[in-house]
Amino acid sequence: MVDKAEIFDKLKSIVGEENASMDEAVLRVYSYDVSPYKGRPDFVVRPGTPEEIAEIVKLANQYKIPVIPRGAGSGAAGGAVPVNGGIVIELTRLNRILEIDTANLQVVVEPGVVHATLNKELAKLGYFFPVDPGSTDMATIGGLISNGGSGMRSVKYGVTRDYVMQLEIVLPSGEIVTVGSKAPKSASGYDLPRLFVGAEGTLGIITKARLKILPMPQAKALVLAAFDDLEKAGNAVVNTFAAGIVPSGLEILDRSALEAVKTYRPNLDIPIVEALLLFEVDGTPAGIREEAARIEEVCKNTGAVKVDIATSKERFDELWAARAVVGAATTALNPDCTRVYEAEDITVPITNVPKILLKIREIGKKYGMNIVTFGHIGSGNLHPALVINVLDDDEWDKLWKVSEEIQTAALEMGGTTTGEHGIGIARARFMEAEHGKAMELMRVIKKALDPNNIMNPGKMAL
């Protein structure tokens, strides 16, 4: 019988009593993220330090108790929710920009640092980060490398893998090791770094991030362009790709996600149509120009009922302030229903983008669900939004089944179910079907580096 007591008592002499929590309340906050799945953790503790957090290991390993890092808790796949107990360990309190070595375009910081908190010191010298999460105001850089996060400029930037050059890891022994290099590139060994990327915490902890940053670009344009047929839009991103344009961001939003953002924000000014491309170009003044003229041929010979080119801050603003509200406007068309995390993140093959984005309307209408669609269609990953009322229970049996199907819909396109929001809880039960025996193999990689399995056990089907 583990002596919960001791345990703690040795937590706070690790990490200090301020720092340490079994109160109550405390882990009832630390209990879930944005998705539906709950836990309830028996400790919390705040360490400051990469030795701390190797301590906190070596005790879990000691007694075999569960250890969930955790940034932001804005995860929406159950990934920092502790499903087993344990104790999670709260990483916000290692937040500092260690270093910027703008010569050699890097940057050197600790896990809790917030995403938006590190573009705006990097813009100060000219610089960024391109990887651009929708919740960059809330997460932390170590969440976003766990989860294998993007965002809306993975298109034309990549996607967090990316950027990641070298990682301070605490292993599931407690060791305090660093994989990868300050080189630009390495052919030597296994590709470490990467291993550890979307890994979701199961096979250590990252303390330390050294990552590639970029000379911010001199200009930006925003094209809009509105459809009257979900196939056409869908068509105009793999046409604009045929025509050798890589646009920086390219989003879409459906004619749903329209007529919520509209009635959440009435003042924007943009067309309900049945889906609407936003392009994102960058790069030279004159180079914008030129691009954007090129995307604003091709989607009307796409079949495009309109298309506008903003470049001043003002409009360019007012067009990304529509994709940027859409997640939070997602009830406006029933404020007695919530927005629930499921099925959430799916990601296809550009060339199925049409179909899918077909193929989620006709889930939505078999249910009688209004599914409002939005996401960085230039790289396939799609955003449909389920909006419930979380007191009917019919309505949750409704959304399982719509959630199954969209799912399962995307994977027999050739497609994943999660595209930089994580695998968690949420979508444990996809893995075997999306990576057939490779599920052994990711097996032996956790069993070899967590033999106790203490490292975030109950996620990723691990």
Given for the second form:
Protein chains: 2
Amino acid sequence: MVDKAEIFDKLKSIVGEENASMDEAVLRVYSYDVSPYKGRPDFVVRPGTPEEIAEIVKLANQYKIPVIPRGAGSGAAGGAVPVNGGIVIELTRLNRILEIDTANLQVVVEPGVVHATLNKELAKLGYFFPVDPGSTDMATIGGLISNGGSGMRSVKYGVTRDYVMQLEIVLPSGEIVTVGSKAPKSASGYDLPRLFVGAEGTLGIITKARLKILPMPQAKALVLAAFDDLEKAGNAVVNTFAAGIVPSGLEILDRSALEAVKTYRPNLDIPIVEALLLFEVDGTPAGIREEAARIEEVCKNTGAVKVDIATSKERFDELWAARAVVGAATTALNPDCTRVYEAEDITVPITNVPKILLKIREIGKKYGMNIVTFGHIGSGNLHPALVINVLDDDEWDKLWKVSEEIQTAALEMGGTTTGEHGIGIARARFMEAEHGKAMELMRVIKKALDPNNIMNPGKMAL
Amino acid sequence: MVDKAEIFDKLKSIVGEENASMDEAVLRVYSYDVSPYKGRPDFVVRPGTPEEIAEIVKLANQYKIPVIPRGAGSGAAGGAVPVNGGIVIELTRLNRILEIDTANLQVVVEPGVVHATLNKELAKLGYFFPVDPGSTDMATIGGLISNGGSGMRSVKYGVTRDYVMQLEIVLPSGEIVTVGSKAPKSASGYDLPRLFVGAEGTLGIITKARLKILPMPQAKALVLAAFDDLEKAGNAVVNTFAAGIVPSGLEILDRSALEAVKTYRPNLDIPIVEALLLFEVDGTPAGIREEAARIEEVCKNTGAVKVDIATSKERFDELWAARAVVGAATTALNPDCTRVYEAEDITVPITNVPKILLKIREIGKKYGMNIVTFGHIGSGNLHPALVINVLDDDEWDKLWKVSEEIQTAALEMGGTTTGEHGIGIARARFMEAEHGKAMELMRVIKKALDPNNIMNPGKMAL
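Take the protein just shown as the form predicted alone and give its structure as the form predicted together with a further copy of the same chain.
Below, the chain from earlier opens the complete complex, with every other chain and molecule after it.
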């Protein structure tokens, strides 16, 4: 048996008294994230430097204690939940933007920098980091990278991994290593940076990230298209791409989402239809006018009952607000219920979006759950909001069944259980079904890099 | 000692008599690629299915014989050269486009499909695979993926790894495994597809690839800007991005390249200046006019001596032709010399491009070599063309010195020895200097996946 007091003393000597805790109340705070899962840590530390993190990991490796890296704790899959106890390493003190090099289109940040903070600083200079998670005001860059996050703009701008140039990593051995390159492109050696993107802290801890940035587009416009039929909305998406247009965002609110938003914000001028598509285009002023007009034409030809183009900032912001509040609005239709993050991140090939939306309605009807669905149709990524009375055990039974059926349907339609939130604990049970023999490859890599299995164990079915 | 005749019999029984050879002339053909390196294989096989490849790899693993996957042999780094003998597996019989799914923006191809063939098929439907290597008419998709290739459009469209959704791989054990997803985005598990991108066949053999495609842009324009100063050309690149424009291509021809092109094609209407920038923009007709006008303004403000906008197809094609022939033109200035592919793929942060161009001139002067330099300035990727009289041993000495100095300079400027051609044998000696401790991580991965080191051994300094 390991002497906990002895380890705690060592941890305190590494990070300082004020940055280490075994206090019951503190441990409880770090037992959760946004998911319904929990697990009690033995220690919580808040290191201030990569070197301190390296010392902590060395200690953990020596005693074979789990290490759980944690950013803002805004993850929805239980990735930062210490299911096997151990040391939670909170990374929010490493929150400096170390370098902004606009001429070379890159920045260097510490993992604890909040996503919105980075984009606020970049906006002052006319640049942006294109990945745009809904949790921008909370999520840290380290968490975003570790969970392979993305957001609404992935249709045109891709996902986090496309922007990671170089990472500094504390390996499970406690060694600090830099992977990747400052060069805008590189074909030199294995693609190590991307091995750590989406690895959820199971292979090492990110202590620095060099990210690609882009100049802000000169102008944006929004096209709203209302459809009385889901299939037609799906076709409009396909036809828009076929017309040579790649929108910067392409969102869908189905009837359930529109009703929720309308209940939550009655003054918002949005139609209640089977499906509302929001197309965001960006580029030059004349370019976006042309693209918006073309999208309008495509949508009308595909059976839209109403199309609306917003170029004024006011209307643009009002319409995006409808999309932004939908998460919060999901419980508006069910005031005594709480949203539980389960099956909330399925992704299917674009042409299967109408089919899975109907399937979700069918599952909701079967179990008597009013499921609100919205998401990034342009990348096939949907966020069904499962809501239950969390004080009722029977409701939990229902939740697990609904979750199972929705995620199984996504896999059957050639999709994945997670487009941008990660696997963590929440989706681990689907890994074998999704990846088959490739799971063995993941396990071989995990074992080679972390032979003592100290790095965030119990996650991703590894 | 292994009985070669016995192995040859087994190989023949797997792929058929007509697809296996130990003939000296055949072995000689497979001893080379475009690089100056060579190595004699023991066997050459041309399998027709992934299952045959799996059988060959199992046999190789049993006898611990090297396996060297080969596409068109158009690689410039010696990646397909069998330095330790063994079985060359030529993949060009696997040359089918298995699926074109425009609605879901994806295709499935076998590794032996030639890049240009894929894009010809897609063009008929109004789509394209945006990665555009200069070797499009030769290079196979499998080679492109394995070498982490890219091309002129990477500024806007990224590199090969950004388009790889799913791969079927024959692992070193001979097992066939599928990694990745059909979903447009996924945060599920380790990013296995990208582990095989750029791995140069050292971790497995790609037998199928699902790739993302995009709709063809509606229109394109080209802006030519001539500068009497390299520094100003570099600034024009930075200022163009700063103006919110991300060109689809951004190429540079320096004085040496312009002179070579002019000697090779005297009728081409191009100026002889210190640096010529070619900006390609794509999008909607009005959008590209606006962008081209803005680039013209930026270039003039940054000191361009002449700016020319081409929107007509004729002028557009003529100007791109100047860029396309520069490789062939490199020996025009030195008719008794041959181009040797060494130090031909350096990449540095964009702002260091003028500096390294000057450095290359200085090195050329020092060694009395007329080095022609051109490349993708928008991604910092330059292709210096080293030319020598290959029949003269002293000239080879000179070549190695020039290569060493250019590549060392690239590393010192925060760059890499290869932006898109790969490491192979050619750049293996720089791996430690470039990656430091990260090399150990690459070796751990290699050893975990290929414990008998049969997959393309002797490459990438692994």
